[in-house]
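Coming up is one lone chain in structure tokens, specifically the form predicted on its own.
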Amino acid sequence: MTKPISLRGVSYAYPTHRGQMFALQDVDLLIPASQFCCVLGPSGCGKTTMMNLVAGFLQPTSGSVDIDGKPIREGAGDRGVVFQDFSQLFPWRTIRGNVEFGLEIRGMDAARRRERAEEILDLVGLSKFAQSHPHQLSGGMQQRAAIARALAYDPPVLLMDEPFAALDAMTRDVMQNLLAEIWQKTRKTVLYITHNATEAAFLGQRVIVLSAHPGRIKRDFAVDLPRPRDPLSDAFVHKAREIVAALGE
């Protein structure tokens, strides 16, 4: 089961010595259930603020943020979150232990936790590393583990904040392909924050471009390219260039 995300008239301001400063202002956005939506924009445009609002880490200054028509509740199990920072994994737990964590706090019995963790680790290609600890894995493998942990309890919504930005180019390409495959299998509603127009065109069904500070929706692109996508095809290059041009408008 997947769920839609809705932001209605959302603004978020933080206090400064000069008064309130808006990170986001008057944002209206509906992400239908099962859509892979990428949000793109210059530094400081409020991309991460938007994700934190949907995650429930922040509350809007005005407007409303809903999932499936219901207000966001911090700690609810309807969202899995993946960050850029590799340190998001618990270093004292094995990879399987990390993946089982969300299931454990939800009271799932040990046998079922292990079975579910093994299913998800197989999905992300980490079955052989279940007993390893995070520091024993590469950055790309740690991000696979973070994705597995976010998927383990089967949340309908997946929130991702530039999860591959710190990876080298080759590993990033591998991870983008893996994520595209996972989304095609699970059809979760995905809100994906990125600063990379090519990545957005490769992953998203839809790309939202935010204006510079304060963030407002400037452009809304449908990306109807077939999958698997070929970054060297004329159609892909044309779409990526459209998105890049919107960033500079």
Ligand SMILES: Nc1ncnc2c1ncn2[C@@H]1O[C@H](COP(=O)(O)OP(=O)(O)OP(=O)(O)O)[C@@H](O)[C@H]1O
Contents of the next structure:
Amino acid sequence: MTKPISLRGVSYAYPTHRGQMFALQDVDLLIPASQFCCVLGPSGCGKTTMMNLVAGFLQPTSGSVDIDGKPIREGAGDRGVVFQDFSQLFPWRTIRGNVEFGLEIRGMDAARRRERAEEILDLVGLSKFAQSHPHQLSGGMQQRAAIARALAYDPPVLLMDEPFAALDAMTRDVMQNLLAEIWQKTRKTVLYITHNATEAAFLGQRVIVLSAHPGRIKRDFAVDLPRPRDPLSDAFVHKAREIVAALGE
Ligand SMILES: Nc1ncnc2c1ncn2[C@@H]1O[C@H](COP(=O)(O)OP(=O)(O)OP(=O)(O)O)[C@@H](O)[C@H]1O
Ligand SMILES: [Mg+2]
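To complete the pair, please output the form predicted in complex with this ligand; the form predicted on its own was given just before.
Time for the whole complex; same chain goes first.
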């Protein structure tokens, strides 16, 4: 299952003691169903704000955000969300318990829940750790569990805010490859936030570059390199350079 995301004329202002402070301004972005779209921009340009708008945690100050043509409803089961920090899992639940959480609140019976959790844990390579608790896992494993939790109830849209930023470089490479494989298998619509141009070029079919504060869309790149992508190939390096240059413009 997969659905398009659209932002039309979206601005968002945080209230501050000096009045409204615009974090995003006039963002028009249509992400077709099944597209892997990376949003890239400098620190403070409004990336997390954009993600929170699509997740339904914030309401736009003006404009509209919708999934499959319908306004975002908080708590609706059409989005799986993965954040940067390792503390997003429920510490008191096992890894399987974390993955089953979304299925439980949707009323799936225990046997099917378990079957689904096993299937997804296998996809992210954590089957052996189903009974462990989050604190017993490394950072990379916890992020894999967070991805498994987000995928478990098969949401059409996956929202990820720098999910691998806190990992060491080697683990990050492994996770990027894993995510690219998962996307190829599931073809979910992915909104992936990052401040790393190479990561965006590696993962995205499309890379949106935001301007610095307040965030506006500055560039929109198609990345049509074949997968699996080789970050050392000339074509990749060329594309990554183009994106880095746009960031610095
Ligand atoms: N709760 C808040 N109240 C007031 N201003 C905020 C709030 N949250 C964020 N901002 C401001 O809005 C702007 C955008 O913040 P946001 O977190 O969306 O940026 P970001 O692109 O995700 O940055 P980073 O790459 O550092 O994560 C920043 O200038 C920030 O200071
Ligand atoms: Mg952020």
